[in-house]
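Consider the single chain below, provided in structure tokens and representing the form predicted on its own.
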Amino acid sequence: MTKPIVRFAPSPTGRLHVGNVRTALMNVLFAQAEGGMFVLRIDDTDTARSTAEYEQGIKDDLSWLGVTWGQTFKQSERFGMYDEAADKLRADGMLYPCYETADELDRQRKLQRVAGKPPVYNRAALELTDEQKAAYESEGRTPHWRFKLSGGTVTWNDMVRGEQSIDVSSLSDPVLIRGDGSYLYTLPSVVDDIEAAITHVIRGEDHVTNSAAQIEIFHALQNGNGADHLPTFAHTPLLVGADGKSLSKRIGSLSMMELREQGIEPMSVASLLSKIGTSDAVEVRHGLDALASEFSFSKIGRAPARFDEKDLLALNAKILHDTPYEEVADRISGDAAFWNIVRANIEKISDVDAWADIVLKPMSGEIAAEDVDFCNAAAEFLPDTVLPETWSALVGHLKTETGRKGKGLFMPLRLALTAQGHGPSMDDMLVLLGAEKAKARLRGESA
């Protein structure tokens, strides 16, 4: 095989969500498993939603998973090409005006349903002539201009389907471009995709059925010769939740900058979008070529790939109780000897924060009233330099001059010295603490 060329190609209408990342994804790990290049399209025909923050914002959610891309470029930077594409399919009879309203068109659509037939639509504009033509422009109406496709079967041999065959005869003609002159996706993508030379269009199962007409659309624009440039398509099982259910609703709280701010790491991200849906355990990986490596079609199934922001959670927190401190020292309070003990009690970065208020800022831990005088007795035997066998030296001093044990016997130091139920072992907390601070919280002192 040669070297391939995938490309992803988003909308900049809003930020990336797993969603659509998992189909970067997939993209990047192909690629780079192959040797091959990513190309990164920005799909920004919509000009009227379409915004340089949102573009920006692509590329640094892009960077923040570690990807990289060997050419970008803008589509609408290419009206020109599109023209040229779409004057090309007119003058070969492909390409066609339409002069139906929406509401025409959706009468069309009932009545076809009404007497049993498929909602597509019936090609009535091939019949217009030139004079309904003009008729139809001078009441101010301007058309939207339809791909005319064959009627017959198109096949290819999808890398995660397998055979598709699907009859476009079941298909309306696709609008290519609206009555305000703008395209919509089909076009311009076929364009690109031919002129850039991508070998591979993977993405997700939504556009199987596009597929058809996006091939005819190929065969069209090269003229149908046999040496046409088609690339191999790979369409992959949608995204859900743990649920079963779609993630539309709540996709605003699944994209990248949120995912960021609430401290996820990329590479939990990129772990388990990578292997959801896949044979592969859901296990850590620690960069996008250990993903790379793993990766292969033959693993991806055909159900729907579940995302439970539980797993992601899980992967999370093991990420970061690996995680050395030199790569952590920049985003946390506290030195190495703080991040060792507390990385084990986290899931998120930011989790770091509740633990430092703890042991680096001043407070009062929860001592009950029947608990008082054995705090105070607590402060009292502490010595004045605390060692990490401090803690079971004082557990074992009260065992046995006040006759408690288990629970009732640490709990309340726990809660006096930290207000905290949970959390790493007792005697790396007074280690952190000190024998100050510990002495003046067990005597419910602010310190």
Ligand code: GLU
Given for the second form:
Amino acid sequence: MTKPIVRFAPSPTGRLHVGNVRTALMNVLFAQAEGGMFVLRIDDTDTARSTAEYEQGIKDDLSWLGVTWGQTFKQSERFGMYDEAADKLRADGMLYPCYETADELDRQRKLQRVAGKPPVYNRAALELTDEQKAAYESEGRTPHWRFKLSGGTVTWNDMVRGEQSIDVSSLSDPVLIRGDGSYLYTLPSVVDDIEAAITHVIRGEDHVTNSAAQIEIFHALQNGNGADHLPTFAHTPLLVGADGKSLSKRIGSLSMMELREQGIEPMSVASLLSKIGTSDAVEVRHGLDALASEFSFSKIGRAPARFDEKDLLALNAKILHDTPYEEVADRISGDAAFWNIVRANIEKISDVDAWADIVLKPMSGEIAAEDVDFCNAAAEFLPDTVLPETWSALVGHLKTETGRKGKGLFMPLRLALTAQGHGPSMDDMLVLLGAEKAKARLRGESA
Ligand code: GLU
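Show the same protein again, this time as the form predicted together with the ligand rather than the form predicted on its own.
Starting with the chain above, the whole complex follows.
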């Protein structure tokens, strides 16, 4: 196989979310696995909604995930190319002007529905005479432009969905240029895919129908003599929530920006999004290379991929458990000894703060009235220097002295020392706290 060239083409009208990051990853991992190139295309033909901040945000989010691109460009800088392509289609009679207003089209569709017909554009504009067009224009109507579909069947072998066959007579001729002269994404995308020699178009299955129309546009823009460049398509199933429902309403809270702010690690996101919906188990991987070496379209199933935040947290916890101090040193307070002890008890890096407060800041623990004497006895027993074995000596001593055992024995101590009912092993916590602080807290003092 020649080296693939793939592209990820987000619109800078918002930040990246789990859905489009999954598409980005499929492209990146495939390119990396095959030694190909990943192109980042910014789909900013909608100049009213696209912003430079979102474009930068998209690049920041990808970089955060460890994604690099071999090339990047934006569509807003290429209108000249799209105009040329549109002119060619017009000259070939493949792009025709239509003058219906949105209301008129809406009425047409309603009538079709009532008559039990599919709401497909009736191509009335193809019958307009030059006089009729001139009359519309003198009324102040500016045309929108539709691409003339063949009315036949478009087939392709999809790398995820297998043989696809779409009868384009069931589709409306797609509008490529709006009445105000602006481009919808359909034509620029094909122009760019030809120009950048994109070998594989990998995107969500919500684009399957677009692909049928776009394949016809690919042919219409080239010679149509059988030697046309046509990418291979791969349409991946959509992402749904753990409940099987669409994520669209929650997508804002599932942006990379949000997840990052919540303290989710990039490789948790990448590991989860590249494995859900595939035949591989969802497991932690520590780099995109590892994920790329396991990537294959043949592993992607046809059912929607379920995204569950619980899985994300579980992966995040696992990643942190394995992360050496050097990698988090500038993100946490506390030293290597502290990190090595607390990392097994956190799900997110921000959880470290609470443990740092418990270890480093003055505070009182929780001591129930019936445990006051017990805790004082513990303070009494503690030596001036605590070592990893001090905790079991303490517990052994108190057991013999008081006859307490199990939870009644260690929980009052844990609560007095940390004010938490759970956490890192107390052998280690005691050492981190040190004798002085531990004794004071056991006596009910703030320390
Ligand atoms: N900008 C389009 C989108 O985000 C790109 C689709 C494609 O990959 O062709 O839906």
